[in-house]
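To begin, one chain is listed below as structure tokens, in the form predicted on its own.
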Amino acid sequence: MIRTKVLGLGSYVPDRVVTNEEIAFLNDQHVRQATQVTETNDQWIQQRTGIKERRYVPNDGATWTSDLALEASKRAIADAGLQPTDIDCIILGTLSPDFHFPGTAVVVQKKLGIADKTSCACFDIRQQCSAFVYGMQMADAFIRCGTYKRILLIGAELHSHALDYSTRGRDVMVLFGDGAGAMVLGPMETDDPKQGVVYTAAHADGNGAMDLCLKIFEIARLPYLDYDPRDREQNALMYPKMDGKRVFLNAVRGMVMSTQAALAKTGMSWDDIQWFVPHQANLRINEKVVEVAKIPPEKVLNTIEFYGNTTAATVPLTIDYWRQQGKVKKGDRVLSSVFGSGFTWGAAIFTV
């Protein structure tokens, strides 16, 4: 029986720390300011969401989420032993694309050098922070039913270009940063049920739509940019907006439910799981998912304290981080949920 296997694992942060002090102090090109930019400091940010820093590419305008992309894709390419040109379709999720189109995965395959060698299939999808684990389950389905053999899956973002560096925007502002994870998935054969990626499930609720969104593209305007981006009476639709309480509530309910719902779908228990994998959304969100659900807190692995929400990218980029650590081997079984704006949700379970 074909089932689907973790090849190879990759990440990627950019050099610069942007700490919680530091943050306050930051105007809208990155730029330490002599006196405090945003009403925050280190223990509020703390306190409601658990991030003491997070990474930042440089504010030259020279790094696109394509750049952060390659360098991970590069990484679990080599991890996997291949080449750029074994891969024969590219799966990215991002929700802070390079340009409004074409998508980035065409963007990628032409930095890997295998664009005009290939023409592997490249697919981008905008799930936001649940992209990876709705990734995962194409990925899976089109390496199971034999249209793809060796399937790159990406999450990349570059969020510092964004974000409203004002108290206005910081509720949104200090949870984010830049990063990228990858991974290489591949065929295998085996009559094992628990080895490969064993389950997938992906959800979606558009009643929460609204509840955290960009709209500076919203069809209903005419132009779309009717207002001087600088004058920031005028320009609260260039960035992200969001309802805290109703995403937080939503959120432990969808990663509960998935988490549960994995287990029991797959007969399952936490002795067969060496790792739980949370979406890094907020740390505070992960605690309350860990005590609702009965989750042996040795085996919850997060990096939101030190990479902040890197949405489509934190299930690989954590996986790969702890691995680098030591604690994650090859081999072991993980149990991933994730929730983000749409509102979507999903879990899987797999071998890394």
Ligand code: COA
Contents of the next structure:
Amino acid sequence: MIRTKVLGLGSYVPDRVVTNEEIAFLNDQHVRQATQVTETNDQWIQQRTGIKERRYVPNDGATWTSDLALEASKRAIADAGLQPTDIDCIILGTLSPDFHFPGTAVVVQKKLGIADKTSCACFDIRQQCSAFVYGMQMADAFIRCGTYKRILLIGAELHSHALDYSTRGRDVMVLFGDGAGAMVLGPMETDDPKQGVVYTAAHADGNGAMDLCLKIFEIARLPYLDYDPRDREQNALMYPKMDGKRVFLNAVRGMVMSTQAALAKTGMSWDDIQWFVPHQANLRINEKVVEVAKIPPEKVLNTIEFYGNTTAATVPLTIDYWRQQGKVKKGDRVLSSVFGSGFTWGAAIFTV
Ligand code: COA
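For comparison with the form predicted on its own, kindly provide the form predicted together with ligand COA.
Below is the entire complex, every chain and molecule, led by the chain shown above.
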């Protein structure tokens, strides 16, 4: 029987570290000011979110989301022992695409140097923090059906350019960082249902759509974008808006339910799973999920403390980080549960 195997993994974060202390002094060009710009502080951020620092791209206007995706992709393809020309499908999850259209997957395809060589299929998916599980479900279906044989699944985000560096935007601004993670998936012949991608489930509840959103424009209006982006009285639409408490409650509920369902539907227990890799939105959300779902704490992997929330990238980025630290080993089984804007949520079990 054909099942899906993780063939390679890679990740990338930019070099610039922005601490909680520094973020309070940054203007929207990411330049440190002499006096504090945003009323926030390290203690508040750590207490509420667990975040100490995050990574930002250079502020020279020369880095795109596709560049972060490209670096992670090159590493994942090399890790799989493949060449870029072996890839026959790209699925890219991002909420911070290079531009409104075309999607960013085609830009990555071009930057990988395979656009004219393979003309491979390119999908952008828009499931925000749940994109990696959604993308893995798509990739798994494609591979089991024989549609594609070497799928590059990427999560990449350049958040730092679209945050509100002011007290108005502080609830969201302190949470997010830049980064990318990628996986290469392909077919394997096995009758062992516990190998490769064992399980994926994806869910959504559109009632929560406006509880965490970044509009930028409203297409129903004429003109569809009608504000001065430099006027703080008018430009709120340019920045993410969040009902933090509703997001927190729904995230805990969605991640607990999907974690429990993943175990129940596969007949697995924590004895079968080496690592729990939750989406990295907030350390407090993850601690609550671990407590309510009774997950062995020693099996939990986080990176939120030093990478912040990198949305679609968090799952592969966290697995790859802990692999580089020597914790995650080849063949380990991971249960990942995610929650994000939409609301969307889901879970996956797979061996790495
Ligand atoms: N620094 C300092 N104070 C801040 C702040 C910041 N960065 N952000 C908000 N505050 C203030 C609020 O303005 C409020 O002030 P007030 O009491 O004077 O009105 C106070 O802190 C408490 O705000 P509240 O929203 O009640 O805090 P909270 O305990 O709900 O924590 C979050 C806020 C954002 C940390 C929390 O709601 C959360 O983690 N939500 C989930 C967010 C998330 O994970 N999003 C991504 C999902 S994929």
